[in-house]
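Presented as C-alpha cells, the chain that follows is alone, the form predicted on its own.
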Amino acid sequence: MSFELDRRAFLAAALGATALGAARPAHAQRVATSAKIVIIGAGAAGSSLANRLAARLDGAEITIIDARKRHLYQPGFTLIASGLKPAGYSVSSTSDWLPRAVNWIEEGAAEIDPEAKTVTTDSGTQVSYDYLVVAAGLKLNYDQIEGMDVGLIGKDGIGSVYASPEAAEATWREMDRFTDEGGVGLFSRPATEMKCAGAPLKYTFLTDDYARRKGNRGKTEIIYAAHSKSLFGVPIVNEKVRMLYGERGFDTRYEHVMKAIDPGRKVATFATPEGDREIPFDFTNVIPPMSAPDVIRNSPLPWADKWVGQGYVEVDQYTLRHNRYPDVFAAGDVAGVPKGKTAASAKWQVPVVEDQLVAQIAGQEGTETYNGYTSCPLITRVGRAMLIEFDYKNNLVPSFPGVIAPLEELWVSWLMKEIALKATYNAMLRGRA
C-alpha cells in the first residue's frame, strides 16, 4: 500500500521487449572510506540502500536502525484485504534483507541532533554519524480519527487495509461478509500526504467487484468520501477514475474528510466546507492521516513551510539532500518531496541517494537526479488494472508506451500487480534493482 512498485524489469521479461527504463546497474566502482554511515529505518528505501552502500563503499561503518522484527511487503496488503493472499504473504525476517556487513541496531531511533551528528536510541544510546540516511517511512494516526482504534479492525464493518497484513486479512472478512448481505460501503481517504494515494480508490472498485460477482451489486450502495475536490492528484487520471467511478454506480462526495467514527452505531462523521455531516455504513474501509513518525517531525529535519505539522523531512526534491544539513538524505516515504509515496518511487529514489552520497563521500559532485517518478498499478477489477506512472509535472510516464497504454484495464498490468509485483521487490530490497 506503499506501496506499489515498478514493473519495468518484468515487463522486458514477459513481453520479449528490451529492458526500457530498466533500473540503473546496482553497484559501480568501489570507494575507500572510513565514513561513518547511519541509516533510520530497515523498510523498502533503508534496507536497498544498506546492500548498495555496502557493496559499493569499502571501509565504511553502516549502521541501521530499526526495532522492527518484521518487513512487511505493503504492496501486498491490497490483495490480502481481497482474499487473494494469506497474511503471511507480506511478511519476512528483517535479518532476512540486511547485508552482513551492516550493523543492526534493532531498538528504534528516539532522537535526531543534526547539529552535533548523533542519533539517540531508545535505550539511550547515542549513535555519531558523518552521513545520515532517514529512510523511517510513515506512521498511522489511527488516534486522529475520534472513536477509532486498530483493536476495532474487523469488527462492527470496519476495515482498514494499512495497519498490517493481520488488519488486512481482518479486512477482507469484513469486506466479504459486506458483500454477501448488501448495505452501505462507504470509502475515504486522509486530507494529508498518504503512502499510495490509489489504494484508496483500488479498494472501492474490488468491494463493487466481489458484490457484483456475488451478484448482490443491487443490495449494496458504493459511497466514496474524496478529501479535496478531485479523487487523484494527476488531473488526466483523476478524470479517468471519475468516469470510471460514474459508470460503476458510485456516490462520490467532494471535500470530505472523516473525523469521527462511532463503531456502535455505525456511522462515520466528516468534516465538509458546510459543517460536519454524518454517514453511517455497514461496511468502510478506513485510513487515517499519516505523517512523518514523531522522532523525525520533532526533530529540527522537516520543513516548516511545507506539509506543516506533517513532518517530511526538507530535501532538494531532485538530490534528495537535505537544504539545510548537507550530511543528511532521505528516502522512501519520510522524504518531503511533491510526489513519492509508493514502493516504486523508492525504487528509483535509493540510487539517487547512493549517487550523491557516495559522490559527496569522494569530493565529486552526484550526477543522478529522481524526477518523481511514481507508480501505481491501479486495480479495477479482479484480473484488470491499470498501470499509471507519473511524474513531478503530473505528465504519465509509460515504461512502455506504445505496449502497456496507461488508462487501459488490461490483465497484464493485473498480472504484474498479482504476481510480478513481489520478485522486483525483493531484487530491490537485496539492491539489485
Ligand SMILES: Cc1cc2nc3c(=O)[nH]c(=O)nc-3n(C[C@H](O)[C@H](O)[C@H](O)COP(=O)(O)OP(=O)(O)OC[C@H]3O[C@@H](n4cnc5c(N)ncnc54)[C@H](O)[C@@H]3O)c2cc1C
Given for the second form:
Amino acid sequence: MSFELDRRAFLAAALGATALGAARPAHAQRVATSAKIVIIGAGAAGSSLANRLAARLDGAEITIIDARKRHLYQPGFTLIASGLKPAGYSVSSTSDWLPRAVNWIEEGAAEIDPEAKTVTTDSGTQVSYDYLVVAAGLKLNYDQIEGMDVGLIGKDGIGSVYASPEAAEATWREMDRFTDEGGVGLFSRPATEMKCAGAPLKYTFLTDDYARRKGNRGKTEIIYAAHSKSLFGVPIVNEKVRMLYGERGFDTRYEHVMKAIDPGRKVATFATPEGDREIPFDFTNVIPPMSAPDVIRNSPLPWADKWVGQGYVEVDQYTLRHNRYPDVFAAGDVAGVPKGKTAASAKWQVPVVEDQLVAQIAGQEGTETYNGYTSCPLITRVGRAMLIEFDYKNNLVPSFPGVIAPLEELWVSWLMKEIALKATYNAMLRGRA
Ligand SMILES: Cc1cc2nc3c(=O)[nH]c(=O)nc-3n(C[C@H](O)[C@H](O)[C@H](O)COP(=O)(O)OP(=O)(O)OC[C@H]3O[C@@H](n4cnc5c(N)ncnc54)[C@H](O)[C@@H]3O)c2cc1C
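Previous: the form predicted on its own; requested now: the form predicted in complex with the named molecule:
Okay, now the whole complex, with that chain kicking things off.
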C-alpha cells in the first residue's frame, strides 16, 4: 500500500466514527414490553431506529412497512454524479439492514388513521399499533416542473443528481460531456424544503472544478439561480459560499425558481419577482420541488400552518413527538422541524425518538432532545470540502473544534465525505452510531 493510501485508510478509520457528528451508541438497558410498534419507512432513519428498538425492548412487536427492496445511500449520489463512484456504490438491500426480530411488510403504507391507531398498506392490510414512528423520507415532485420527467435525465444536457443512483450516473455523463465542450451550465434549487440543501451548491462547485481541470473554464459559463435572496440558510455559511461563488466567477441570480423546462430548445423558465425569465442551458442539474410522501401529506399528521402543502409531520422540534397524537413520532426528512433534512440529522434524531418512546412505554419522562444538528460536507472541488455543522440557532457546532475549521476548504473534510461518511452511515443503520 502506498503512503498516500495508508494515510487515507488511517484517517478514514479515525474519522469513521464521527463523520455524521460524534458517536451515539445504543443504550444498554433493556425494557420489557408487549407494545406494538409500527415504523413507516426503512431508509436511513427507519432502519436505524428498528435496530435500536430491537436491541432496547424485550418482547415488543416491531413492524416496519416499506415497499422498497433497494436501500439507497443517497449521500453517495454526488460522488456518482462526479464520476468518482459507480451507481452500485449507493445500492444495497433493505433486508441487509433490518434485524431478524423485526417484521418487514414489503408494501407501501397507503393510509394512516391516528384515531383508530391503524396503518393500511397498499394491498389493504390493516396494521394496528400502540406507537407509530413515521420515517418515510420525502417525495421528489419532478412533475411540478412543466416539461420535466425523470426519463429526460441523461439526455439533451439534462441532469438530476437526486432521482436515483442510475440518474446520478447519467448526470455524470452529461456533466463530463459539458465540461469537455463548454457552454452554459445552469444550476438551481427548489423553493420547497429539501434534503441536503448543500447538494445543489456542491455540484455547481464540482462542475466548475472539472471545467478548470480540463482547461475548459474559459468557454464555460456557470449560472446559479438561487430560490431566495440567499444561497444557504445559515447566514455565516451563506456569506462564505457567496464569497467563493464570486471568486470562482459564477453568475448568481437570486429569487429564481425553476417552473418549466423545454428540452428541445434547451431553455428553463424561472418564476422571479419581475415575472418569468428564460435561461438557456447546455447542461443543467434539475432539483425538483419536494414534499412529504402522499400518505403522510393526506393524513391528519401534518402541520396545518407550517410548510403548507408540503405535509411534514407536526412534531415537537426537541422531542420529535407529535403535538396532537402523543403515541406518534417522526424521524428523518419527513419530520416537520425547522432544520435537519440530512442523514447526519437522522443520526441525531433517532436516539431521541428511541429515548422518548422507550421512556413513554416505561411510564417515564424521556431525557434526550434534538437540537437541530445538521451536517453537510460542502465539497468545493475534488479533494476539498468544508465540514459545516450547525443547530437550530444557526450556531456552528464543529465535532472537531480546533482541528477542523468549518469554513475552510480542507482535504480532511473531503475525506469525511469520500470515505468516512459511508462507514458511519452503515453503522448508523445498524443502530451502532
Ligand atoms: C444528492 C443527495 C446528497 C446528499 N448528501 C448528504 C450528505 O452529504 N450528508 C448527509 O448527511 N445527508 C445527505 N443527503 C440526505 C440524506 O440522504 C437524507 O436526509 C436521509 O436519507 C434521510 O433519511 P430518511 O430515513 O428520512 O429518508 P430515506 O433514507 O429517503 O428513507 C425513506 C424511506 O421511506 C420509504 N417510504 C416512502 N414512502 C413510503 C410509504 N408510503 N410507505 C412506506 N415507506 C415509504 C422509502 O421507500 C424509503 O425507503 C443527501 C441526499 C441526496 C439526495
